[in-house]
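Here you get one chain, nothing else, as structure tokens; it is the form predicted alone.
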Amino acid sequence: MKILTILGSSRDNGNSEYLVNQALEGIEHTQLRLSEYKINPITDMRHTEEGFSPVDDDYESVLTDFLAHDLIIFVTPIYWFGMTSHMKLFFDRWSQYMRDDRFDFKMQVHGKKAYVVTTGGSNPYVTGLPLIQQFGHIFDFVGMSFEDYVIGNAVKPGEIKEDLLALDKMKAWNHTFKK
């Protein structure tokens, strides 16, 4: 099984990244840090005769890596009670590729296993649930299998090391991924 982590944070080595690193310790995987790629927003042209215009950026290489993996872990801190702009833009661009004749996007993502790692403050176990639901709706729409998620309670760098429940869950994921 080929594993990919998609890191949506604008900060390197943040709390969400720490968690996913615990889950994947000793496991071969690929990591994409969205902030390292030039990904432009698009104008919604789904309902026009001409359709979407080509975009000169790095998105297609990110998409190609995404499509080449079976298990995807989406990693994003909770920013203003939602996913980061990097992660949201990654998903927004799916609209373009669902209408690109070079791809059979929904067929290519159907059945991929999806996991979500997120961290935040302000009672994240409650305030982070709408974000988890959003991921669930996205995965349902394209036929991905939403396997599991973790919400960590941390804001400042390193605080996640005090969230023993989240760390225990990452140990369990690590055991599952090694099978």
Second form
There are 4 protein chains.
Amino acid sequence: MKILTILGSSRDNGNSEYLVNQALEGIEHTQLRLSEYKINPITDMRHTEEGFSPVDDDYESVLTDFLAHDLIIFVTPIYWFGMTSHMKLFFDRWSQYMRDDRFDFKMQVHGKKAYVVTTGGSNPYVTGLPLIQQFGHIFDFVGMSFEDYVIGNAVKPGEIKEDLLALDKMKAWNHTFKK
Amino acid sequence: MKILTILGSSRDNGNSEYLVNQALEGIEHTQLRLSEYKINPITDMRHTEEGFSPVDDDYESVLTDFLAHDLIIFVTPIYWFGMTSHMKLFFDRWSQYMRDDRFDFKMQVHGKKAYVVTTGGSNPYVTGLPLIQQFGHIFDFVGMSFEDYVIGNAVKPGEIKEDLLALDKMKAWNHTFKK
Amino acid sequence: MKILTILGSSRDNGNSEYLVNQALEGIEHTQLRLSEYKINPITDMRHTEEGFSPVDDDYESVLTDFLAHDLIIFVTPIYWFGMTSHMKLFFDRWSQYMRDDRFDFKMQVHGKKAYVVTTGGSNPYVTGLPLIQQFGHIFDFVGMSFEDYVIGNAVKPGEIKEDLLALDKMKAWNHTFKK
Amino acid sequence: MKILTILGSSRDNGNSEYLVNQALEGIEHTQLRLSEYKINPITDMRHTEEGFSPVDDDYESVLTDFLAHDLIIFVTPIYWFGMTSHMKLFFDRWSQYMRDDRFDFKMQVHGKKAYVVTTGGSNPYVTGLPLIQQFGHIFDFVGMSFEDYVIGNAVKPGEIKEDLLALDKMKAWNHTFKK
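Okay, that was the form predicted alone. Show me the form predicted in complex with another copy of the chain next.
Entire complex below, previous chain first.
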């Protein structure tokens, strides 16, 4: 079970990142920090004759990493009641690579295990639910298995350390991942 | 009542754009096509001593246009069960400019009227609901008034012309805007 | 295509009922007004040795009607951001009759077409969305096809007549049903 | 802080009840098992001249208990992706008693703390979210404070004992309630 975390925050050492690090203590995994890569917005060429054209950015490297792992933890603070732009940029380009014969996208994505780690303020246990539902629809659509998620209540740096229930959940995940 | 459409699609003349054009037939308005502007992802500096630093892109021009209008129509196809990256990039940077003394963001945003036009496939009347809820939370948070939305059922170019109910709604909006 | 409306309101001639009547003008159909039947809450006996026991109420007659039709229109005002108790009582007892050999519940429900007509106040286009999502989950679970829904904005008697878009939708449904 | 649990299950000693009992271990509280009371569906008389008329059932006793407590834990299994009929019957009648001068409903409800305990199968962490959103809307509407909720993954009797995270949360609540 090869584990990958995809970090969508624009800030290092944020609250979401803190959470996932607890879950992965002592566990081998790869980390992808999206803010370190140049990922352009998709240009929708699905319905043109020529199809998608190559994009001069870092996306294929990111995608290759994603496809090579079995268990993916999507880590994003809640920005404006949704995932960050960094992470949305990652998903939007799927539409291009689902149609790129060099990648066997659909087959490889199918069956991967998905986890979501997210944190936010403004009553995140309720206002964060549309985001969880969006992830649910995404995973359903491509056949990934939505294993679990955590919504942490934290805005300022370090605040997540007071969300004991979120931390408990990370311990439980750690236990599961160790098996 | 100064009207602005903010187009989040990566494709010109898409289905969402077709819809909003019906609603605005014969009505003076400004159009902002986000894909024509360079908008960088936010870097969250809320919690640093130095705060946000200037970003070398087109965002301030886009934001100035946004703030100068009273009725905003957000137009986005559904990409991966959410708004497009282009549009999410627009919202994420709000966090920066809410804290920029050169803009009176909070006061100016408060009370604006908001409409949402979105189109998609995969049973969009149900799977598009988390997106509508996200918009609802955003507008609540900043005190914009969520007037109405339309979810069109269309994926391929031109397909929206068969969604007669969505077109009816655009006619009704047109009627309202004319008053 | 045998059409059935299931009315969940506790009030005759309410706004939801007005809407569905527009959709069914000139169309043969059966009407089930739940408030005219005695339907007891379910007592969950799924996990007992003896299983469910017969209930002395009108449910089997209601269920038989439901199973005998192909296209079902669920009509309910929004009470406390959900369907009415009358309608929830109808669904809850499904759990009993899915397990009753006298009814071939699963086979017969599968493939039925479902429509939802609902009306409410308090910004129903947004606050009514959890109810639509609930219906979506119900129909998915039993394999009914969720064809369309309408959310009308109306509280006081007759108010629905001003919701021109909802009325337009009913006309469109009428057109579809006539085919 | 007077604590009340309102049990909406139709079964004694169910999974939701098990959870809440963990949260309340050693803590003084009152328990209301709705299935022990006769509660009729509401008949909507809001818009009639005569208004609501008295109902011959146990509702006023239930409501009086509810109003007399400060912290309310709503406990319901997920039936058909929503709260049970028993619990929906409880809420629907609020519409009557908000308008009954013998009760100062609005003032007394305002500010109460609300918790929700729910359990279900069929991927409840995602399919249970519309129910949580519905509770969120209800509490917002009457000014109750939505403190926290737990969704347990359990269908068969006793299954909840394997949902260690839900149990952890109950321990944390217990700790909070003890203060």
